[in-house]
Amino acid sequence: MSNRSLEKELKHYFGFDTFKTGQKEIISDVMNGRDTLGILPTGSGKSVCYQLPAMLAEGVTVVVSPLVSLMVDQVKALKAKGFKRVTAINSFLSQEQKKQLLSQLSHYKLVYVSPEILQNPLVKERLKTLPISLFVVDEAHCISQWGHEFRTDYLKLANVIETFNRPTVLALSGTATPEVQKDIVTQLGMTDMESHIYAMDKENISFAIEHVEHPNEKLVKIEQLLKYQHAPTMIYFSSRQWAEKASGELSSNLPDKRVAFYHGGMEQSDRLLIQQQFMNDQLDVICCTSAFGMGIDKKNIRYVIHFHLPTQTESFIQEIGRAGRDGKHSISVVYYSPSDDYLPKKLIQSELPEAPDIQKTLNYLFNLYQSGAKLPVDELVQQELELTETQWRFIKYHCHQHHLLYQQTIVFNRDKWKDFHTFLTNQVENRFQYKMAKFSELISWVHRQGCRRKSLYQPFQTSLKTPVVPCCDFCGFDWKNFTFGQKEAVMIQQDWNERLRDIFLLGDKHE
């Protein structure tokens, strides 16, 4: 298909003249039936990379999404233009609701799922039934970011790919260094991938770092920020209780903003009303982790305040990237104190497991063995060993790894169960050393002398792009003076219409 051509699909699905930086040319070489790793700037509209090939192309494209919201906000706004062969299997549908979705699977062009969903063997059976033309990874970085603890099931995705007759294959991130890249290539079993790499520094983005003694300074200086702003904002936290606290006290002080928190130990309905009230500009402060942001498509957020920094420079960029997609003056500001240390190391922690875990651990699944037992459903092993879901995720993703385990059935070896003992240890040392080194990374932009941006982006690419917003404190923006003045929200108004299509969309049960 010529460029051309690609421009008037683009125009006829999606109301776009013109393509964005890189999409022409990741959806071009896709395809063309061309493996593709793509790096695009967060907001840059990565998802029509593969949305737009889905709608041209003869059979179904698949896409692996971290989120449930995320995929529920895409399959929105795709039958919202038009198209409707679009659908998500998600931990939203009931049983029934699931077993009707897989029996009417083959209607659809565009299927969302979750890298824990493609592992469930109904699921998994009936994808295979399905032509299969292009297999995408949304938001690639995951695999590097989450896969080694979290989520181990971003690393078998690669067993997934073959599985289902070698589609072609697309990789999409915001942020990725080389060394993340490299690491997504080889998660995927990917040989010869088409690379197309963006700068992901954005012009419309003011940075500014203050130093305080103590994390309660940080909420009274947010609120003084706050008080004269009237801006969409983002309040980034380490800590479920922090979230909850600082917006309590916000709702309090500021009784002219509408605040909320977010995380992920709320119910999965409440974390959706709350993602949508920010979306419609009902809410103008919300107090968030990291559980909150990916995908998250709303224009004129202007203010992403970091209360605590991740545990990663990867992942401050996603964040900070939520900002000022309508190509607005947005700024990023980050609160330190010295005490700022402890918490991501505390997570750090919490995702490996330590050396007696590992042994308790070893020893269960060997009285298990000798009892002819099957191994228990998750939850009951994390509560009979006393281990956090990522650090059990971690071990039973190694033990499948190396055999010892096969589906819920423990296999015994007794060499190999002593060189597993010694390899898990050794494993556990080294993702600890990465993601403190990962950790130092960020720590060293803090206390560093000199711009923010330029230090910031450098680790990721050659060049920057030359800000058209004041760049930093460092380099003179007093951001302290800066106001964005009146109110932007402006309450959406719908034509009868609108109102009657959203209606149905909500009521659509295969979202």
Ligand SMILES: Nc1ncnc2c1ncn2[C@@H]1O[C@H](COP(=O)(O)OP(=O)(O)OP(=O)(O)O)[C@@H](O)[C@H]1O
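Residue numbers count along the first chain shown, from 1. Model, not experiment: these values are computed from the prediction. Take the two forms, find the largest set of C-alpha atoms that superpose within 1.5 Å, and that set is the rigid core. Compared with the form predicted in complex with this ligand:
- Relative to the superposed core, P178 shifts its CA atom by less than 2 Å between these two forms.
- Residue displacement note: F366 has its CA displaced by under 2 Å between these two forms (rigid core superposed).
- Relative to the superposed core, K416 undergoes a C-alpha shift of no less than 2 Å between these two forms.
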Contents of the next structure:
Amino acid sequence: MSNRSLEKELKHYFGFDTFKTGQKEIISDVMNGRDTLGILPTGSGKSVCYQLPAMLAEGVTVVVSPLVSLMVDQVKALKAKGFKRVTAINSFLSQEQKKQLLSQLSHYKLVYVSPEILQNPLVKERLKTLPISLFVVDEAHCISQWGHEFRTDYLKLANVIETFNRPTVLALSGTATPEVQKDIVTQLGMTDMESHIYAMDKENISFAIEHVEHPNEKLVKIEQLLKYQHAPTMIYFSSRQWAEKASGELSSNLPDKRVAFYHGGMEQSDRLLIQQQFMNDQLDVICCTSAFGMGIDKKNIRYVIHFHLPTQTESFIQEIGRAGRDGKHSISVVYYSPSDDYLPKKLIQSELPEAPDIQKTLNYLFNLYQSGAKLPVDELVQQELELTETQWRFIKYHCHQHHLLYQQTIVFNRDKWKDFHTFLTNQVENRFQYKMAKFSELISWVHRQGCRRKSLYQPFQTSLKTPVVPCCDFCGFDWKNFTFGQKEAVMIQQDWNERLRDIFLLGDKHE
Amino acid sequence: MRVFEYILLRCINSINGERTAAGIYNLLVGKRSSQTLQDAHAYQLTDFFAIYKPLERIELFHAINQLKEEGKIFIKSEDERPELTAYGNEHLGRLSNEWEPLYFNGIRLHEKIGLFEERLYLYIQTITNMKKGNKQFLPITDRNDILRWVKMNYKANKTHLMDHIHSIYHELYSLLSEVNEEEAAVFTYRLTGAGLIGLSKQQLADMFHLPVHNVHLHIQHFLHHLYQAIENKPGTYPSLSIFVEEKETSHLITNSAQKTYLFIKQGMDLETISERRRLKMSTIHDHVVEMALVQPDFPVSLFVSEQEVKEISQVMDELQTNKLKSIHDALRGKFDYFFIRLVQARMQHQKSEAKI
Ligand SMILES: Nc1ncnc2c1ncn2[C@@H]1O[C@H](COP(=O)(O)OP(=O)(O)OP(=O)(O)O)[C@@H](O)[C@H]1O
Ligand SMILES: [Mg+2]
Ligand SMILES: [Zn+2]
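The form predicted alone done, now the form predicted in complex with this ligand:
Starting with the chain above, the whole complex follows.
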């Protein structure tokens, strides 16, 4: 296909006049059947890299995506744009819905799946019968042991690709060190992939870090910062309680700002409303946990503030990637207090099993083995052993690797099990040390003297683009006196009957 | 706390020191257990069944505690069962003047209201966006079944969209005018129109200076009111009547109970069923009671004779209680709890018939 027509197709399907950096190169390779690795900064338009080929190619495009909410958002966004032949298979569907969807699957051109659902025999068998022309791994850093999270089903994708008759593979990520990039290729069972690696730094984001003594000071600082700004703002917290508390205080202390919180503990309907209000500029400030963000594609976010830091640099880069998607000036601000180190450490610990958990699990498995029972479903095991999802996933993966488990069957061998116990204990320790080291890397960034931008991106790439905005507080950006300007945007309370008329677009304003 | 407070006091008043706060919790969140269903009937609290599904246990205990601190209830420490104080009773009277009539009908509507609510919201979002010529909007639900339903109904009304929107508006307006201002306001702000997204419960609470509990209950209450108004007078609310389906039989019975019922209908006795299904006898008993509760015409006589029913119900009447243990003791242990519960179930149907 000639390049001229690719541009036409882009315009036709998405309404964009030109490709963004890297898109065209990646799309051309994919359309020519080459396995491709694409590393592009957050918010740079990775989705188009597979969505356009999906529209143009003959067969079906399967996209592996790590988060259900992310999938659902993307399907919704595509449908709103008029692509009807897109769907998502995920674990939130009821058995009935899943069956129905599977029976109509050939109707779709673009199918989003989670790595876990790909292990479901029913889903796998059904997909096998479809002419899959492109297999996409989005957020491909998840495949790496050294990536963000231990998603063991990502490690089985190589096998899935084979069973699907070896379609063209496209792996995409916004945050991958050279080490992780290599790992992605290996784990996918590829020997050779066309690599399109672009620098990850965002030239329209300024950086600032401020150290405070106590977490409570941060709220005062944030108030001062936002008071005279007209700027959509996200504030990240690592706990739900903090997000709620901060939202309450900021609302009362910044009466002309519309503030709300968002976290995974809210009712689904409320979450959707808050998310849409923010998209729709009905909110100025959103206090959120990492549950918010992945699927958010709001163009004009000006501030991403970290009240708490995530547990590693990769996540941090993802989170600031929500800012300035319109290419205009945006600012990342980190408030750090010494006591902040505590929460992430807890978080990392809670993701890994503890020594007594390992013993308990082995006892449990042994009892099952003796009574001739098979391994029950994950939820039950987790409940029985009081393990979190990530903890059990970790143990189960290694049990499979060491042949203590064959599918749902328990295989017993005294010596082997003994060795395994030692192995797993070590493995937990290694993983903990590794994760803590990742966290320290981010913390040391906060403490380092020198340009914030340079040291942030250093582990990922050798050179930096020249920022088109003030670089960072260290390079002289007077961020505390900077303002995006002011505009009054108060939530006025109307009579309910006026509001009802507005909702139904009735009255003088509308008719 | 107001509405929430009113409902709690009503519950505490009705159960009359015979159930713990956990029982009230199970009722409000709509726990599907024979015990909860039975209680709902026995204490005539079926209206409140499942009207507060997202309630957190701890929140309820906070509220109960607050009532205690305000001297409206007392809790006997030995069995943790709340009862009204004289002051609480007086207060309940005041609240009742303020809030009655309430239109909740949880037992009948609890499975329909959620669907009704989501369809209504999405439908309004859809038609107003279409009116504005805005074909690309993000629906405020993720549920495909709802999306499909809305799309279908939108298509059916698309040819006369302007009139349709007008009449939906007018029908809603007139129903909102019937409830108190606060409820009308909360509900209106919950709605999403073109470019105007509805508020979350927390935001509504902030805007109207209400506890989140009341926001939830206001919304629920209006939905119950709306649903029944449309159901009763489809002619008055022709446009809104698309949201209401014909009455159908209860889905309340759990699958497991249904299986048990199937065996009973085949003439199997309870012991055999218990063996066959590898379930404890007590579970089978639960199933039977559950069905007796849900189905007015359940053949109780398969298990207890008319004479026995008489004997047990007499004691229940005399004691004016639903406390199993008291009844059991008063009958000097002559009847198994199972029989007492069955008779209770049967009497509840008679009671609610009497009420109508
Ligand atoms: N060629 C283009 N021209 C203009 N805008 C584009 C183009 N391609 C994509 N966009 C827009 O860029 C935004 C970001 O796209 P997308 O969500 O695909 O980014 P991403 O790289 O996947 O980001 P993330 O790191 O969040 O996953 C979207 O709003 C998209 O519509
Ligand atoms: Mg993306
Ligand atoms: Zn700098």
